[in-house]
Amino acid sequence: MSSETKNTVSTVKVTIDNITIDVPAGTTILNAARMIGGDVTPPAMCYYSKLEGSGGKCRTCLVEVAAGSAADPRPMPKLVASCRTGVMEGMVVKNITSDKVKEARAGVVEFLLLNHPLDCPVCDQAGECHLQDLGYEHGKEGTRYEFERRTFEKEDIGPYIQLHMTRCILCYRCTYVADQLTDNRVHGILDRGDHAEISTHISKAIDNNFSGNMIDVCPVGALTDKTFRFKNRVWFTKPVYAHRDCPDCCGKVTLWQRGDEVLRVTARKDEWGEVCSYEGKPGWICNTCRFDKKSASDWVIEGPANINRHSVISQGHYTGLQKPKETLPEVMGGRAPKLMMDIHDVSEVNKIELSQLPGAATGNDFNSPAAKEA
């Protein structure tokens, strides 16, 4: 080996919205912002990082590179799309600081919402959609299309999972979660241009052990589960960090409980909405954990989750909270008050647990001998 190989530098420096920073070579802009953080940071819809070959589809990563490198200052003609452009020695980028970049990325933010119904009020997704976070900061207040949107059937793609094609915005992220954890892809792209939608061939069903983690990579309402379907609102859950040893994956994850009910379980998220990494791996999850194990005894429950996405999940989500003093027994002489009502015998809704229901609640569950019973 020769000493210029040995002596090659292996960090680069960059500078993004006039912040300088060393990354190593190779690394992405968009990674590098990510390692600065903050508004610095390029949204993205269809990168993941722990997803090979992701990445250069949405367009909502674009930015200006004012100089190429210390080599070429020369700027780029065009905006690039920062999940697929490495960065050079000496190269400034500008993201927020580009008039330019604000522009064009809110016409990518309209081009993405020309199809997208406005499903949000009751979107299993409303409150941790990334869609949503896009549209807030990145969007318009209107929209200038006028014709009919496009529109699709609602379909079962497996016993667990429902598509929303209407919803998609062709990211490509469940397709390569399928490639790259399971043995058999059953599904993907079909059709081009406008009629482009993700389905399975024939109505085949995703069946495998690992499919689940195809409604995590999800950033819109597109792969919705039937187990929560409907059941409740995120904000109004409680999601707390818990782990269990499981045989087929790592067997971490965040239970979404209200009250003593687990409603669902998902893989634990950074603070970019990927799942989080372990021992160098990602933290995938498998079907069991998933879908099987809804009840608080399954896990070993650790503490509150950490929410640092900017979303109404981290309203009402305390962490280190002191409670006051309860002064009640004291002003009684440490009698217990006396209840004229208690509401869970009075309420027909507590009745019923939720997390138990293989789909949304309905009148008829409600309404059933069983629950008249209970």
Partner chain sequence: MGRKLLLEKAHVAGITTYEVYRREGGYRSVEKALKSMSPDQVTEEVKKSGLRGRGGAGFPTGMKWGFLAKPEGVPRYLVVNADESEPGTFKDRYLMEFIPHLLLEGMITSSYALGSNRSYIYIRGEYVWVAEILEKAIDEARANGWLGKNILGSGFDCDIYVHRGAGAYICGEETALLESLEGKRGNPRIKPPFPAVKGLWGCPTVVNNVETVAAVVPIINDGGEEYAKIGIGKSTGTKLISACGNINKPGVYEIDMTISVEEFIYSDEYCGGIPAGKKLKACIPGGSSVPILPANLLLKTAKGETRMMTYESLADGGFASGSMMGSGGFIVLDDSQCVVRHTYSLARFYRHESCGQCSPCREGTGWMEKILWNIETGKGKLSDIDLLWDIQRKIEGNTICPLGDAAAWPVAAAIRHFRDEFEWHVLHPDEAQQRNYGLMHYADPIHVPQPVMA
Contents of the next structure:
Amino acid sequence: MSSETKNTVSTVKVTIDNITIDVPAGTTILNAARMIGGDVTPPAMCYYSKLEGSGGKCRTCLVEVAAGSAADPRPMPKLVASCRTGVMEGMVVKNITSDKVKEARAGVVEFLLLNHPLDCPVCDQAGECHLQDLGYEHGKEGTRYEFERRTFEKEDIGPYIQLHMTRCILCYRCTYVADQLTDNRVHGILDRGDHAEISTHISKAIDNNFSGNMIDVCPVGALTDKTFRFKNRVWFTKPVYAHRDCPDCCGKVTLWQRGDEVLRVTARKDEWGEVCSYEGKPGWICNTCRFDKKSASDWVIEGPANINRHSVISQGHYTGLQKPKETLPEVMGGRAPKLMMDIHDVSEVNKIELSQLPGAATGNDFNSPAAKEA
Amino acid sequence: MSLCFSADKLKEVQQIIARYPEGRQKSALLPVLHLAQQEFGGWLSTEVMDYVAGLLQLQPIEVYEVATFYSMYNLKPVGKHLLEVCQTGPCMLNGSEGIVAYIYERLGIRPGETTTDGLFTLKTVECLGACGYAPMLQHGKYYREHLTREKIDELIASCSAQPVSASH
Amino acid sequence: MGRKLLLEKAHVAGITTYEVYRREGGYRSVEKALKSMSPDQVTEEVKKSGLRGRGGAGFPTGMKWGFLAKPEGVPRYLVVNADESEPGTFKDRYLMEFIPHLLLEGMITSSYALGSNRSYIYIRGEYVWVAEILEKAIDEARANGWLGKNILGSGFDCDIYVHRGAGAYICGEETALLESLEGKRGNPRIKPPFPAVKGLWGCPTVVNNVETVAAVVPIINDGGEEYAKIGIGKSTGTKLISACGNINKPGVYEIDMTISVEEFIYSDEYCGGIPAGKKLKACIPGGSSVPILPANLLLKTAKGETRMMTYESLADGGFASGSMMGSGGFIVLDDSQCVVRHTYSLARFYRHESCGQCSPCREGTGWMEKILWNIETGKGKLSDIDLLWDIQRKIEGNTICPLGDAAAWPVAAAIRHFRDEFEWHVLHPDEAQQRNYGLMHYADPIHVPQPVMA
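Now show the form predicted in complex with its partner chain, given that the preceding structure was the form predicted on its own.
Okay, now the whole complex, with that chain kicking things off.
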């Protein structure tokens, strides 16, 4: 071995949950863990690799540093935010192998949910909400909070983005989008402490061709697409990749369809829930693509979107769908099982095709002679 | 009517900006907001904040963010005399709650309220760094310390007697 | 009578003016440093003195100065932290109000050592009149050639500016202070990078407490070694203690860190005892963030030794049975005070002052406040006490800045040492609204286990 390796890009060796990996010097612990992937990767609610300065705030990515470096193998006294701590040669990190981390993280989840309204049943973000995932994976069942939850005055921030401040976890990502993608920021963090809120202060419409990206970076349902509001649950929609030749942005999007109707347009997301990059550049999309191109004919459809198979959205498979094998007829030699009773004979409800009704079903629908006949 | 600092005050703003290196005029925001609050009626309206933003070449939101963060900026109109009673630990040990109660007895206002004549606003605040001289309150620029009922009486009497705004 | 280095001249008539201050020997340290010492020699003296930061953390000042990055062509800054806001602490105000030139003198000498040509005093916004006193003193110093270009012909330029905050305890945290000085919200920065590398406007910066910078004056005048002779062990020099609460003589005292806590509370030279014949129940010896101690553990350590007013002795026993010197805000509670109510008031303070940036502090401080209010008003449950303990544990160490710890420690210590008072509140909700728990056993002598002889 010669000592002439100085000019090459230096790498450092870091061990995370007993898995050792070589990463470029200057990488953060979180990004090193993402290179390993899987459960070793700490969750991140505020860090966003494409937004400079983000991270450090939510504390969900706290990890234990069991050895600071090969040169100084002392452990770090406190848990550190993995998104903002760089790796050192010989560093040993414990994430899911640390009880301290698991406990602290469950604490952070409890804090994040403390004043959260838990209005998932009416929240458009449900099904693609990082806070739902976080609570499910790292939280505890139930809350110990017995007080009234915090509320805010409602604020209208224009025709495209719906702001629900009660759901906000103050990750600051949207302010970085406004700072880094748009030419002047009109919203920000007002007030302080537990009353800090996202606001424009003057109910000003956020109007900028790239403002819609705030919706994509929002980890919760605080900023949602007003043009999609209450239109559908995301898991009933069909996500497909599409593109168009856009003069303002990359034009690469995900269309969320129901039938042929385009209900929503978003940027494409990678496995960490961030917008995908193309040739090293983040694939932010413009508001024209997002809000105005709501017809399938505006787009060249590429095919079904990649959705994590653990996501509720992938419950609606569209291609390669494999129905589970019907085993009963098989074991019974091709005969159908004999039922004790036919449920359709007992329940009137099942005779009505709910989807055929013009509006919501009422008692009359079931009691009418037509229903009985059907 | 668009508001504007007087020529004197504009000069003061320039002096404040000069305390910081070239291009760092944003640093002047806190002192200029103090000045604006003092000049424009004891509180910061959106109009005032927008004016300050213009003076310092900032986006208005940068000013709103800062003004709402710090507790000394009033974002709603306050009475001519703002009485800010400290209620934190050491002041509490020395009877700050009694002072707040006595002000209510005298003026009929609770923390956050203003007298109907617009003369007094009462606020409770957290530690003002006068723990050894507790209980205390801040009245305009000055601290009133070692408070007693008599001192509150005196303060109310002297404020009520003033014909024009002397506190700032 | 202890030795005084900072406040010795504080009561000389007219000492706030330049003439009197100079006549009394002021600005000698600037002369000595600029004429006969290199910047590194000044830093070396400060290192030798063993001076520790007087703001609360007690970090060795010389070492902090040594960390300052010195890249070519990049300005460096000294920022004095005068955002004194820790409940119980009012010593810096005293120093600035009564002997402002001492701070300026320390700043010029320190700026010379650090190479700061533009130094700032970040003073809490409420100290309006103190800022005016400082500005007047700065004008006087400038008029007499101690500030400006080429001071004393040394080639060193320096100017000092006062920057008023606007009401935010969090700005006492050094990176929040720098944000605020840059005209932003006082959100603490995520470290690293530390201010010594990237501070004010991205330049290397040292942030020191008022008292720390003032202490540089006697260190340079008398030499670091002389300074280090005062005090015990690593607690060198003198320390300003601001005493308040239920004592006969609240005020600011300069101690030379050789006296006991008992002497400090009861001697007429200092606090003068507890008023109205009441008894000492508890004390927070270093500002509201540090652990509260019951009378017995305050006066003697768990080992039965006399507790001294030093960094080490106050911290003896760790958090299990000790506390901290902190910022020197000495809060005394007599036997008519309620620890639950007092803890509630501190919890409310920290909730009010949380910047809201990171979730454990933003959400946890408010939660603790609400639970404490329930307990205080007779609506608490026994399980609430355990819940409080768990919440504080989940805040401590998991936040961006030390405000999380500062909010967690008072609650933890109150439960640790006064759990029976909390339980009494829960079990006797009606009685607790009528009267306070009282002294009970909090001043009883501590049983010190004797080693078993073979």
